[in-house]
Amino acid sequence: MEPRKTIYLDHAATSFPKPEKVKQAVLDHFERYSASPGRSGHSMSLAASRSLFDARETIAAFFHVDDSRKVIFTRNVTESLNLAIYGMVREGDHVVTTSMEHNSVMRPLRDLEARGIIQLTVVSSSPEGLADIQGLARAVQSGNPRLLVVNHASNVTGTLVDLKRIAEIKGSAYLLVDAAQTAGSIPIHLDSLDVDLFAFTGHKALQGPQGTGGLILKTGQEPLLPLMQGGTGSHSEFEQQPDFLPDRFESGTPNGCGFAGLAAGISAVEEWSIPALREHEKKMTERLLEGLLSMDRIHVLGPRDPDKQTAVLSFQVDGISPSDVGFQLDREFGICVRTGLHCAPAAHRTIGTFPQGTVRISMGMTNSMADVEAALEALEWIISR
């Protein structure tokens, strides 16, 4: 009996099957340069320092960045925020963000409410998830906050928040752009967005490994705190920590063959072109959506319009738990969704969904029209049992 194919649609979580040419980029730097970038002058120490140059020059290119010192590497895109937010935020300062973002945002932001060193405003957006941006630009105006926080798509229900809407209301705040569900499948040209800080991780549509992500800095000269510090093989003969970058948010020996890696998933995602890869999952949520919308016991939630979201749709079914209709996919249909409330437990709240959560079906480059039409008969199924 030949093994039933697994169909993956879990995209939002991290993206899988990678490129082969990402596997291989790894492969290659394990077996012929994993040395420590930066920390010997050796042949294999220097090779590395190249790769990891290289990759820091892919990614600025990427994004449109003018200066590839101003991409900051880290582990993902949860470190990213938490260097974003801790490292901005000083006492006193007020914080607004929206009630849609995920918890690598609202815990460190609950944190530093809770201990008394921001006062926080969370602007609620649409059922529907969409930001309001009359309510933020109200918050920003009688606040005058030193960060506004948004995600650039919800990871619950995909919904896109206009950037150059919420750049022209952040007034004197540094905007923080939440990147995670983006980067990789929607155009982002920073070099004509007013966004002081972004952060993204390199493992879902960017098509890299895990362990890979990064902040990049729109200026350089954000007052912006150190997370970590420690050695950076940089000015080792100095007790403090360099004041350059990229070094003076980098300490520790960096996850080489990851980076490595992420600039190989970006190469891939280059080859289809984003506009390419966009059309291509508009089109499977466009089919995902007509599908769900003619089921009678299924509610889809979020804008319901491929135009205004990512290609992940988040739904409950009548009489059936979220975690029974995720179960019965995955054992019946190898089908791989994610159910719950998917780290967002405010998203949730927003949209109605708390505290059961739903189905997230997410889409990447590596699904076709036939994984969706596989879903669309294994819910049918579901229901009709």
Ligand SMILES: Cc1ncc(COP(=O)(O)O)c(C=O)c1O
Given for the second form:
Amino acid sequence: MEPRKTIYLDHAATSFPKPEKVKQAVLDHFERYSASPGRSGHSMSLAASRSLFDARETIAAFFHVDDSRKVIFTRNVTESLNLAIYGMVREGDHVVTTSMEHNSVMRPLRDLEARGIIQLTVVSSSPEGLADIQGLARAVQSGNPRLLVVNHASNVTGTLVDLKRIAEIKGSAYLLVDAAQTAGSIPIHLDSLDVDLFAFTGHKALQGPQGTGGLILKTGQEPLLPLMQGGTGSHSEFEQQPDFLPDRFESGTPNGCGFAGLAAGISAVEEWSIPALREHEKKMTERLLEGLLSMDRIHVLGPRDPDKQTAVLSFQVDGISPSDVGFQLDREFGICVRTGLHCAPAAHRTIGTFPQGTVRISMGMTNSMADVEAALEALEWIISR
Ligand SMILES: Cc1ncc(COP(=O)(O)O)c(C=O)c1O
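Form predicted in complex with the named molecule structure, per the form predicted on its own context:
Time for the whole complex; same chain goes first.
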């Protein structure tokens, strides 16, 4: 019997399978120049530094950033967001955010609020997950916040946020964007967006390995404090952290193999081209939406419009729990989806699916229309049983 094919529809969690060139780049790094970058000064160490520099340049060019020193490497977007939030706010500050944020935004903010360090305003989004721009503008005007934090797209409903409009209402606040769900799938030109701190993760649509991410600074002059301090390989004669970019924010031996892989992932995305990829994902979203909406017992959440969302769809099935649907998709059909709250309880409260959560299908570069049809057929079978 032929082994059953796995159909992977969980790209919003992490992309799979990674492009062949990503595996090759990681292996190559391991085998040829996995020395300590920026520290030892021998030829292998220099090659490791060069590889990190190349990855930083690749990322800067990809997001249209003029100077790659403004790209700070982190382990993932969670670390980027923690660096931005804890590093930017001071005692007594006000922070404004939306009710569609992931816990990697909510938890640090709730922590600061609980300790009396900040005052937090969470502006409710619509039941489709759409940001309330007027409500955010009012909160900004009345509260004069230090930081305004929004995602670029929700990981629960895929709902896209118009960053241009958010930037127009940010006032004197620093705008921090969580681009976990859009970096690598939606065109992003930071040179024409007034975003002060841009947080991304490497292992989702950018196709990189897990353990890679970054925070991009608009000017490099933001009053950002480091989360960690330690060895950087630079200015080792001083016991104080260097004050220049990116070393000020990058202590400890970096994930050289990972960032070599991430640069290769970005090159795979560029081979597709982001606009072509977006079209591919929009077509799959459209077909999945059409199929799901035609099934009586399925309730689709979110904007239900491929132009207003990423290739992420959340739904509930009458009479069957999300976890049961996910279990049957996996066991009976080899289809991998995510179920539950997706680390975003506030988002589920907003769209009315707390605490049971939803079934989330999320598509990516390696999916085809055949995968979408297989998921729809499988769901019909589960419902009719
Ligand atoms: C919107 C959003 N923010 C943050 C994260 C956290 O990502 P990571 O685990 O890569 O830090 C995710 C991942 O699911 C996400 O979708």
